[in-house]
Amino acid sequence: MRKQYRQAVNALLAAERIVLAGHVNPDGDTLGCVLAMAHVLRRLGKDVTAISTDGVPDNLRWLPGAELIVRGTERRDFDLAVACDAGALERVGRSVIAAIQSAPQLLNIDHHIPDGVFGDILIVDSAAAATAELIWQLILKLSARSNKALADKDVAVCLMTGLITDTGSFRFMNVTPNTFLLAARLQRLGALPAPIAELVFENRSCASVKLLGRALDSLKLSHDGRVAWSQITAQDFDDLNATDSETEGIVNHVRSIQGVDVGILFREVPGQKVRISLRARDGADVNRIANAFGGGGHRLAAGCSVTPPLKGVEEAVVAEALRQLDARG
């Protein structure tokens, strides 16, 4: 990995115009990484464009620099593109791919299991609990090469948000000693876990709580109790004047049922494909399920988007989940 970090540092220092992007339906890790890199690169005097095709969800608008995020750009003069936590190039969003591909070089920083590796320079490590861990290492190396202290409180808050969201507040099986060591360093820079966790998980809109109610009201269990799933329909979104970003975290409630190995949330987002979030307990692998439908992610957390109708999608994904569980015994 030393060679890859060296290549990444060289590319970032050589580039003047840099575009950063994360995945669609952004979470704290992808946005935290994009914003942390934006802060660092601006301090290095770079012209930075930070993109999230779905914008910034309400529970993350407080992130330092969130106002810098744009939904797209017509610019095609970038020297370097950086994809953070994307999983696959298509997951940056159709409106963003052209800007990414216009750059002569692409740096891919990710902790997802690669499904068709993309990028000219790869910093990919599925053992990392969050992409934030990889971004931190890159920032340290940029600091050393530039002789500047690039990590401050804003950067630390962005990366701590990535750690907290992708580890479920350090509850998930992906947590390692390195995760806690990084959390300690970030806290010393001023990123306090408690207020960040409260802003992320206990700062919900009224509509998002009502969406949770609709989802739980639709809850279903497979005959053997190993798979649970819920749905949020287009009508639910219309009734509550809600957006897809307000469904964040709902799938964890579905997975939390005793005896359930895989929890699934189906969202019939108006005017779009059916979006699917999958969560697993240790021993199951929802990345394999998502891959079967053109998606991806981690072993314990993954997602995909499938063409409607909702009922057919639900039947197909649940059947695949059961098939995968049977195959793994």
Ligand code: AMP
Contents of the next structure:
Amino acid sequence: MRKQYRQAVNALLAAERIVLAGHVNPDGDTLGCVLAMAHVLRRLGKDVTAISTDGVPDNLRWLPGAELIVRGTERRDFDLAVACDAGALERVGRSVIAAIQSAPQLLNIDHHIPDGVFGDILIVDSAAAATAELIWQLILKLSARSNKALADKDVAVCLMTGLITDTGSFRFMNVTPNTFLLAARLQRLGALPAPIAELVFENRSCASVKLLGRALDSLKLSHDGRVAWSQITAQDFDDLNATDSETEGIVNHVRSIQGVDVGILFREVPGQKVRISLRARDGADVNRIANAFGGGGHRLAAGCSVTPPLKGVEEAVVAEALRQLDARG
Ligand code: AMP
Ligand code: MN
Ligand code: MN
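Form predicted on its own done; form predicted in complex with adenosine monophosphate now:
Then the entire complex follows, led off by the chain already shown.
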């Protein structure tokens, strides 16, 4: 990986106009990484365009530099593009791909299980708990090469947000000693985990908590008790005037049931495909289930989008989950 970091540092220092992009339905890791890079590159005097095709969700508006984020650009004069936490090129958003691909070089920095390789320089490590861990390594190397301490409190808050989001406040199986070592360094820079965790997880809209109620009301369990699933219908979204970003975290409640290996949340998002979030306990692999429906992610957290109707989708995905659990024994 040393060579890849060296290539990335060279490309970033050589470029003047840099476009950064996160993934659709952005979370704290993708936005934290895009913004941390934006802060660092601006400090290096670069012309930075930071794109999140779906903007910044309400619960992450407080991220330092959130106002820098744009939803797209007509510019095609970039020297370098950087995709952060994307998983696959399409996940930067259909209307952003052209801007990203117009740059002569693309740096892909990510911790997803690769779903088709993309990019010219790859810093891809699925052992990292969050892309924030990889961005930190990159910032360290950029600091060393440019002889500047590039990480300040804003950068630290952005990266701590990525860690806290993707580890569920340091509780998930993806946490390693490196995660805690980085968290300690970020806290020393002024990023306090408690207020960030509160802003990320306890800053919900009223509609979002009511959606949780609807989801839990619909909860079903497979005969063997190993798969649990819930749904949020178009009617639920309509009744509560809610959006899909307000369903964040609900799937964790579905997985939290004793004996459940796979928890699934189906959302009939008005005017869109059925969106599906899958979560596993250690031992199961929901990335493979999502793969069967054209999606992806990680072993323990994955997602996909499938053509309606909801009922048929539900039956097919639950059947696939059971089939994979049975095959594994
Ligand atoms: P979510 O359930 O939306 O929080 O997503 C969980 C994980 O799965 C994240 O790492 C996403 O990047 C990934 N993921 C979600 N939806 C998709 C999709 N349609 N295609 C590929 N990966 C996805
Ligand atoms: Mn993400
Ligand atoms: Mn991530």
